[in-house]
Every structure is written in structure tokens, then in C-alpha cells.
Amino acid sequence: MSDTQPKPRASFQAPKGTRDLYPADAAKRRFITEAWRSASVRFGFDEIDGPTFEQLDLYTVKSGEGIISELFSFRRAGGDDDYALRPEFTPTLARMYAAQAKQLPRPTKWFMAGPFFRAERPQRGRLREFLQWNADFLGLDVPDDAPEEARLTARARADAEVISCCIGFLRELGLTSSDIRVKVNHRHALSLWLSSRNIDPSRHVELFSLLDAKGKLKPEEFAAKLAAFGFTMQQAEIFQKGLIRVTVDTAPGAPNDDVLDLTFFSEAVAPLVKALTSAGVLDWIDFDLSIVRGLAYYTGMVFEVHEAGGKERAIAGGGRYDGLVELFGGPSTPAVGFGMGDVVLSLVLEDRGLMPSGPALIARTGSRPDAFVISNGTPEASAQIAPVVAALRAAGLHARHSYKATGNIGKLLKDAASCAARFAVIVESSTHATLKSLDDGSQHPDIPLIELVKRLG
């Protein structure tokens, strides 16, 4: 090879931990996100959205200088200010919210749904670069100076409406209660119960991260670690497990009532009870102790999404954060909100059968032609092709056609349906045409080309 020639570059691949997405993987993606826009609108929240990098100092304020190793963190080359991709939407809400409160509808209800970023190993479920939805609750819909009583109920109800935002959401996909589990807890019920057994709240952030941390743990681990609480290995079983019984009428809930008493924590969550079951979702809900989330600014509900029976990471998670908005030169602003990422919820659609693809995901995602233009094969029919195909563009129809030589009508038709077309308009001479319905097979000959618009539409 002669000095003066270019070396062969070396092949490049996508960065570790983020996807290439082909036209049928971006259709399916997109499949998810219309799903998450649907269920947003329907359930009255409004679209918004923000910088995909932010101030590094956003995220270290609340979290500290140890959340920067999990993040994508830059300084532009000449620059004195630090920044960082975003690893979650939270933070750029409450400052978003903090910065025109006063002008802001009580309760303001806002979506998004974006890229993120986590600068972690990439796993089964986790990438470094990823979409996730974001539906939040900020304000309530009772007066600042309501009684304490209404304000708990009305945190109820807001708490109650997010999760039924996520499982609207859920069932729209076609999951039932049988296939997921909304695990739910509440950690200011939680630290209230632990104060009623006597230990000190400034332990209770530890005894929350290790109750976040069970599921790395052996059973054994677990319990010698809780024992350091004043927890007998019997009650670390029921912690193991989780589950507690939560009901309307607040009954112990303890699955040995005897073992450990749980009457005060099913008293402190009746209203979130009450509201669950007045939005008929309380069939989808497990009342979990073991859910507390690892974030530190949640101050009470916390709920997370699991497949039933299934071992991937948890579908979405979230709850209620009063107190963030403040720490952003807000007001005092109750909140509560979620957040779901596509990856998880990908692999739980595909192994469920429930990821559509081919046609189906075409027409689900409304990138389905309105027609596909094909020549019967003459010059002067095919000559009309570009023309035609020109003027349905031009009225506003999705139109498509065949660049291949082949004039095998059979063919063409074939490509027509691969695309899900509606009509395959085949264009018979310089003025007419046929339309045949691609879902029925039907056939209307003798179509006028200047009626084809018309037709279509």
C-alpha cells in the first residue's frame, strides 16, 4: 500500500451501554413512547420538558459530591462551569417549577418523556443512555390553610392518581394485576411505626438503605443485620417477604399479627388506602415494607413496578417528595410523581408476547401509508408513478413506492402489504388507476388519478 493512501479506518461500534436502533427497533420504541403520551393525556397531564444537561451542582445539592461517579459529568474545554447529563428528570422539574410557582395552576400536572443518562455498568435492564418517562403531581387540590386532615386526604388522592396514571398505562399495553404488581409503601408511616418500637430516627436512613439493599443479600445476611434494630429473625422473615396485608377498614396487617404488630402502620396509610380503592386500583396493589427507594428526598408514598413472579428490575418506581421544590428557591410545594424507562419494560413486553411487530407495529405506531403507487407495468402508467405519488403527498397522505426495476405486480403488491399499507393504488394508464384495499382486498377499478385524493382521504 503506497504512503499517500488513506489507512483503512477501524470499525466503530455504538459506545457500551447504548443502542443502535433500526427502523423496526425505533418503530417499537416509538410504540412505547405514543403508549406513555396516551396515558399522560388521558389522565390530564401536560407536556413538558428540559436541558439534557444540567448544572453539576443540581444534582449534588440534594444528593452530594458522591452522585457524581453515577454521572456523565463535563466541563467545557476553556469553561469554569461543571455540568452533567441528566440521570433522572426530578431535579429539573422542581428547579423548573421553583422558577415560576407563583404564575403555575394549583395542582400543576406535568409529563415528559426524554433521554437520560447513568454512567454505571451496563447490565440486563440498565443502559448508560435510555428513555424514561416522567408523570408528576406538584401542589394539591385543597386550600394551603385547609386542616391537617383534608391536606393528608388531598396527598391521598394525588399519590392515588399517579399510580393510576402508571397502570392506565399498563392496561393499555394489554398488562393485567395477574402479569404486574404496584408495590407500595410509605416511609413516613414507616419511620412513625419504627419510632412506635423505639428506634431512634436518626437510624431509620440506614435501617431504609438496607431495606433497599435486601434483595443483594442473603437471607441470613439480611437478618443479622436487621437484628441490630431490635428484629427477631422471624420478623426479619416477614421484612423478607415483604408483603403485608393493608385494607379499607385498616386491619392488623401483619401475615402473624402476633409476630409483629403492623396495626400503626395500616392506620397511617388508610387514606392512601381509601383513595387507592376509590380509583379502582387497589386489585393491583401490594403493600410492600420492603419498597422505600434509595433516593433520600422522598418523603412519604413510594411505590415501585414489578413483574409478577419475573426477575427483572423493577418497571418504574417513584413517590412523593414534599420539600424538593424548596430546596430550589420554591415555595413549599407537595409532590409526587414516577418514573419508567423503556428497557425493562421492553424485555417485559417481548417475553409476554405483547410487543407488536411487523404490520402490526406499524399500524400501531401511525406510520402506516395511506398508499403504496405501483405501475401495471405500461410506460405510460409508469410514467405517472412520480406525479401521482406528488400529488397525495401534497394533500397531506402518507404515499409510498416501489423503487425496484421489477414490473411484477404480485411483488410490489407483496412490498405494499409489508408496509401495512392501506391501498395499493395501481396506476392502470395516464388517467386511471385501481384501488385495492390491502385489509379487505377489495378492488375499485377505473378510478379517475385526480379522484385518487378523494378516495384516499
Contents of the next structure:
There are 2 protein chains.
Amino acid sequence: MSDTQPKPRASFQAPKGTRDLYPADAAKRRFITEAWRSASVRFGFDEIDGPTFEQLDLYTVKSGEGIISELFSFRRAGGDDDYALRPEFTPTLARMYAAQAKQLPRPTKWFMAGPFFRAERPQRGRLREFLQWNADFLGLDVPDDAPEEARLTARARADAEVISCCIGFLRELGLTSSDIRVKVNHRHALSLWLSSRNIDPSRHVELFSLLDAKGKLKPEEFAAKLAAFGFTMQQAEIFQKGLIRVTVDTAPGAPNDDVLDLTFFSEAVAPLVKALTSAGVLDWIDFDLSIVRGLAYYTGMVFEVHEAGGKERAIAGGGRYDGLVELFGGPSTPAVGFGMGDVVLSLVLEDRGLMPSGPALIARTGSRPDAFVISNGTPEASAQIAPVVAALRAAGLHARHSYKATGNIGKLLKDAASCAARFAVIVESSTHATLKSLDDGSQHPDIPLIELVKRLG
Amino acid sequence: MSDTQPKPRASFQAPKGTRDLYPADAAKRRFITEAWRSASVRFGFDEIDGPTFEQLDLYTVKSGEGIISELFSFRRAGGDDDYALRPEFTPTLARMYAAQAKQLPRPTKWFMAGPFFRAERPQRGRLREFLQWNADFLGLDVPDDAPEEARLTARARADAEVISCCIGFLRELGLTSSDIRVKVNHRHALSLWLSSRNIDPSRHVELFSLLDAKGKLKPEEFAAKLAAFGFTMQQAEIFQKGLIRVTVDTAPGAPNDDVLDLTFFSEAVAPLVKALTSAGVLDWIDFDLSIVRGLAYYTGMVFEVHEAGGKERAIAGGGRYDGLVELFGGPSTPAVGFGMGDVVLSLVLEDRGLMPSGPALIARTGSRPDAFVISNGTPEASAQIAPVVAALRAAGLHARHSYKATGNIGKLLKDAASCAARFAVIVESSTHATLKSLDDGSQHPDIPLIELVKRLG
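Since the one above is the form predicted on its own, can you give the form predicted in complex with another copy of the chain too?
All chains and molecules follow, beginning with the one already shown.
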């Protein structure tokens, strides 16, 4: 390197809270994103995507200026537009739906998976750059002028479909309803109930925020704040500990709690319980009044997906946001969806031994070589390695060979096995090879090289 | 919506130079990214990825401060690190390789595909956010102390493998060597030749930049600038028009040009020609002295992939950058790779009629429903739609149903066909269904609902 070149510098690192994914970790990410896509497609969601950054005010219109401190925001040199890296997908989704609402089918079912960004302090389960899967169900399968009862039922069906898709993904990864609980609440029902307790609707959002922050507050702080809404210490403790879980066995109908009257709730969620039963996922569900989700835009059902033992942050969260498309300039549109990040999910999968690695991971990500091509060590065989590999690849097969100088066939067969190849092709001459299955060990000698594609295809 | 809510705003749009991908466009993007991945895997490259943004100085160390105007750069509120959205992958790749160089295999073959960002004026074939595929071959398959001749040959093999992977991808999409030309040059050979013409090595980079900018200059400007290096008007015209193409038939060996002596070049590329021949891709290659690539870090072979008619910008570009890993704090590491964006590629595919759409696109992206479930219109059949769909999905099948109120089976079968479903499942009672293949029209009546999974699997 000449003196005019820049000097080497050893200190380059990935930005704090971001990840370098070397092959083993990239394969795990691929495993997750393929499973996200597979579940989305299986449940009839169509893939979309938006820009990785948006106009800054796309985020402030919904969440207020306060969100700016959590955003990576910037301006192009010489430009005058303020942008932000997307911290979530819902504003983009609402913007895109609003722009095409007239042409889009009803309902519209969309999913996406991609990178998202939050300028928060990195900690366990929370990074500054992460992947997130979003699935959303916009519109209803009943006419706009259908009776309110029919629209309520249609909302419950859509809510259940979105929750089912989320559960369908978890199930495909080998998780069960013993590993994972889906905690469901209903903000509209909660609001009705709070109103019945003479708490003015203008204060409900404030109370939701308080419930959402319960994990971060000391019990006495939480109780003091709840007292301002007329709740007793005893009720505060129940909220704090999440004890007012309405199990599926008792809902709907029978109030099972002597502190809070839950009849209102059981009635409100009855259509959802019916839809979740049809979808075959009711055993994954706990109804939990303390789940409110932090975001102010939810209008109905809200849910969070948690590891059953209460370890880790939420794996996923979502809910109904019937007012949001209108806020972004579209028609009034019932909508429900959720987001799931890859960070907490990965921790849970690793913890349960459900994150594959090695050959199992290679197989799950569709990266098994069809052939690992080896020379028997003679010059005429070695001269065929490059053209044989090229011919197999040109025929659409995944072919590898060793870059090592060794002619030790035993060692080369080990390399073939460690990359999970289906077959070793041992070239024996300028015209023939032995085919060895690495799955069952069977050997097939004297295969003409020109027949390899057919034999491996 | 109450008065305390923010007002609707209809003017939200995607940032200039970025894209909203609705399902039809997202499926095309999926088609491209799956083909990128398929070619990479087939050629034995392992997937990696890095952060979407990096420390700003990761880009300035290589390219100088001048690059800042082309970057989206930013700082976290309250933080003091300068970041930039990645405009290319090579600095991240070099940083990642340098950090783990001792543990990584030789050679290391990596690929990635993801979003990249340039703060340039959007124009045809160039956006501010785009996808790019990168494939890189780091290290050589000969020992560090191998004779220089062996290392030259190993470099040529690696160069050819990277070019072959790029061509393997284009071939899989249906493009041929009549549609696409891979223009190859060799900067080291060019430098040797310039030195032999008494042009000082300190001026070579300046000349490379001039050659790279030839498309943007008027012929007389270009000639005047070349004259400063001792080239004649006639030679300038040849550079300008790209006429000094060394076709494969004449290289290596015979000088075929009476203006420039190309013997030097044919000798320099002879090992590469041999390796490209072994890889079966020589018919895609033109050697073209006017290809230099704008970036200063290339040290050997450079190439660009163009639509054969010269329409559009380059589809892909790359080359050898043997000094870069060292610049980022790693050991001296021979390396070669390329990047291909999705924007120009899509224009070429659309132009050639090779971008699938409709049912063909659905099939190519693995999104064909296994079953489209329809009721025969009776209440007992309609009641089975939700549980049948749920059971099929739980079994890993892609199941859809209509959200329309219509009971017109003909219309519903059309919906099934338009989403390219393999089978229509017409539920006839609470226990049985008719299975209709939408591929061959065959009908199978009286299938018990509990056998559907087996019949469709």
C-alpha cells in the first residue's frame, strides 16, 4: 500500500445496539424470516413493504413530538425535509392504505418483515436495529351499512384471524400453549367499564398509560396513581400482579373475581371467544385486564404474546386501531394487526432449544448442497472439478467443492458432511464419478459425468 | 374521532426516491431477492448481513470526505456519534472480515442482499433507497507463501467464480449472452501499460476517473483531458465509443488493434480467460479497456454488467480490492466481489418480458394457495369454512377463503383461480367436501373433511 493511501484503522465496530450477522447468525435470522413469511402466506396475507425511512411528521402526527427522542432522525445535506428511520410499520401501512383505499379489496390482508430502528438504550431483548414482522387485516368482510351486531362479529373474526396467524407461526416453530401465552384485553370494553365507574373518558388514555407502565413503577407509586382514579389499594395490587386474569374456562359469563365485576368484560369478548374457538387457538389465550399496550391509537382488542413463565419482554403485540387510516387521510377503516420482533423471539427459541443449528439449520433454510465434488487425486479427475461444479450449478443444483489442497478423501468427505451435502461426487477419471449418498451411505460407482445432473436432480 | 385527536392529513407521501411496494410490486421484489439468494447458495456463498447504518467514518476512511454529500448522515438526539445509512456494503464487509479474520475459513465466500441508500437526485435506474445484492470471495485457495504464479492463477479462479455467480443468476432469470454483456477490464494491467507509456503511477487514479466519467463528458472535452496524458484524438475517440473491445476470439495473444497495442492486456487476462472457460461463461464476456469503475479501491480485475444494446445504466459492477481489508484493520487479504441493484435489473427484465406477473409470479414466489375453501351455500357447510381453513393452515397448508357475501360458486371458483389456488374445496355438508383441481379441472366428490389434509398435502 503506498504512502498516499489512508492508514489502517483497527477500531471500526458496528454501531451500538446493532448486529453483525456472520453466517451462523444470519442463518438463524433467515430461519425466522422464512417462518414469518410462511405463516403469513399460509394465512392468506399478501406481502408489502414501504421505505426504510419516512418523513418525520409521519410519526409525530400520531404520537406527538415526544416520540422524536426515540427516533433516529436526519436531514439530507442541502435538503430541507426531516426524515426518520422507521421505528414501527403502522404509520407507513396506514399511509399506504389511505393512498389506495378505493382500489384495495375488502378486507385487505398485508404482511411485511424488515428492519426497524429505535434510538433507545440497548438492553436485553431490545436493540437499536431489529427485524419486525407485521401482519394487518384492514376493512371488514361485511358491508359498511351492515347492522352494528354484524360488524362487531366481523371485527371479532378479523381479530381472531390476526391472532391465529401469530399463533400459527409460533406453533410451526415447535412452541406450544404451555410455552407461550397470548394475553388479550379489550380497550373499548375497558373504557365502557371505566365510564360505568364514573371515570371521565378524557382520563382513560391516561389510565391506560398508567396500566402499561405498571412494570416500571414501585407498588406504592402505582397504587397512589390508581387511587386518583378511585381504585382501592387491593385493586391496585391485583392490577400490579396481573392477577385479574380471566381464564378461558370462566369467560364468558361467570364473574370469577370478588374485587372487580368482570361481567362487562365477558360480554364484550364473547364474539372474540367464539371466533378464536373456530380458529382452534383458544387454548393459547388468557384474558388479562392489565394489558393495554402503550400506544394511544388502539381502539378495541389489544394483545401481547409472552413466554409462559413471564421471562423476557413481550414477544409480540398488537390490537385494533380503527381510527388510524382516517388520521392519515384515508376513509374510516376498521383495522387490526400486530408486530413481532426477532430479538425476544430468538431468546425464547434459544432458551427452549427450538433454535436449530448446524446441519438442521442448513436443512431448514434450504441451503443443503446437492453435491460436494471431490477428486480421487489423479490429475485427470482434478481437472474435471471446475467444469463439473460449473455444469451442476448451471443446471440449477447447489454444488460445492473443497478449496483445500488436501487429496485425503476421508477428510474431504467430512467437509462434505459438515456442510450437510446430500451427495459426495468423487470424480474418478476424466469421464466418470462415484456418487455417494451422505444420507444413507450408499455408493453408486461408474456414473458418467454427463449423467450427474440427471442423477442428482 | 373526538376534537382532542390530531386532524386527518391527506398529504403524506413516501420520501422522494423511495418506493411503496404494494403486493404486485412486492412479489416482483421477492422474485428477484429469492433468485439472488438461490444463485448465491448454488455457488456456495454463505449469507451474512451488517447494520443498515454505520459510523460515518467507516465511509470517509475509504472514500474521503467528499462522499458525505452522497450520504444520509445523522446523529442520535443526545448522542455524539455520527452515523450514515449504508450507501454500499463493501466497507461493512471489510470491517466484519477484519474483525474475525483469524477464525474465518480461506477462502471465505459471503453474500448479502438488503436495502442501501444514496442521497442523490433520483432518476431513471437510480433511487435513494434500493436493494443491492453483494457476493464476495475473500482470501485465496493457495497458501500465503505460494509462488506468485500460483497466486495469480488463484486470483483468476476467484475472479471467475464471482463473475460466474453473477452470470448464473442472470441465466436463471432467462437472460442470455445475447441480452447481457459482462464487460471486463484489469486495472493492474492497465496501470502497467500506462507506466510503459511514461504516465506516472500517481496520475493513474486521475485517468481512471476520467475514463469512468467518459459518458458524462462531451467528446471534445474528453479528448482534451486525455491529451494531457499523451493520448491522441484518435485514441480518445476509441475510448469514448468503447471501440477498443478485445473480443474473446482475439484475446489472448493476437493484437487486433492498430491504434493501441493490446498484447500486454491479453497476457494479463490469460489466466482469467482460462478460468472463465472452465466455468462455462466465456461467451458472456467482453474485455473492454474503458471500464474502470469509479471507486479508487479496485486493484485488479474490474467488471460491469450491461444490457447488450447499451440501454440503461450498469446492472451490476465489481472487481478485485486486495487492499481494503487491511485498510479496515485486518490482515492483507486478496478479495473480489460485486454488487447488483434491483432498480436497473427490474427495468431490463420488464423490457425483455422476463419479469413474471399474475399467476406465474405467484407460482415463482411460492405463494400458490393449496386450497381455496368455498361453501355450497347451505348453512351447515358455511359453518365449516372457518374450522376447515383453520385445520388446513394448522397442518402447514396455505388455505384461503372468500370474504365476499356471495354464494355464487362460479364467481368463487374464479376468485380461487385468480389467486392461483391448486384446489378448490367445496364444502357440501358438515362432514364432506368436493375437491376440484384447478390445474386439470378434475373433481373428487365426497371427501370426508377430516381427510382433506391428507388429500391436499
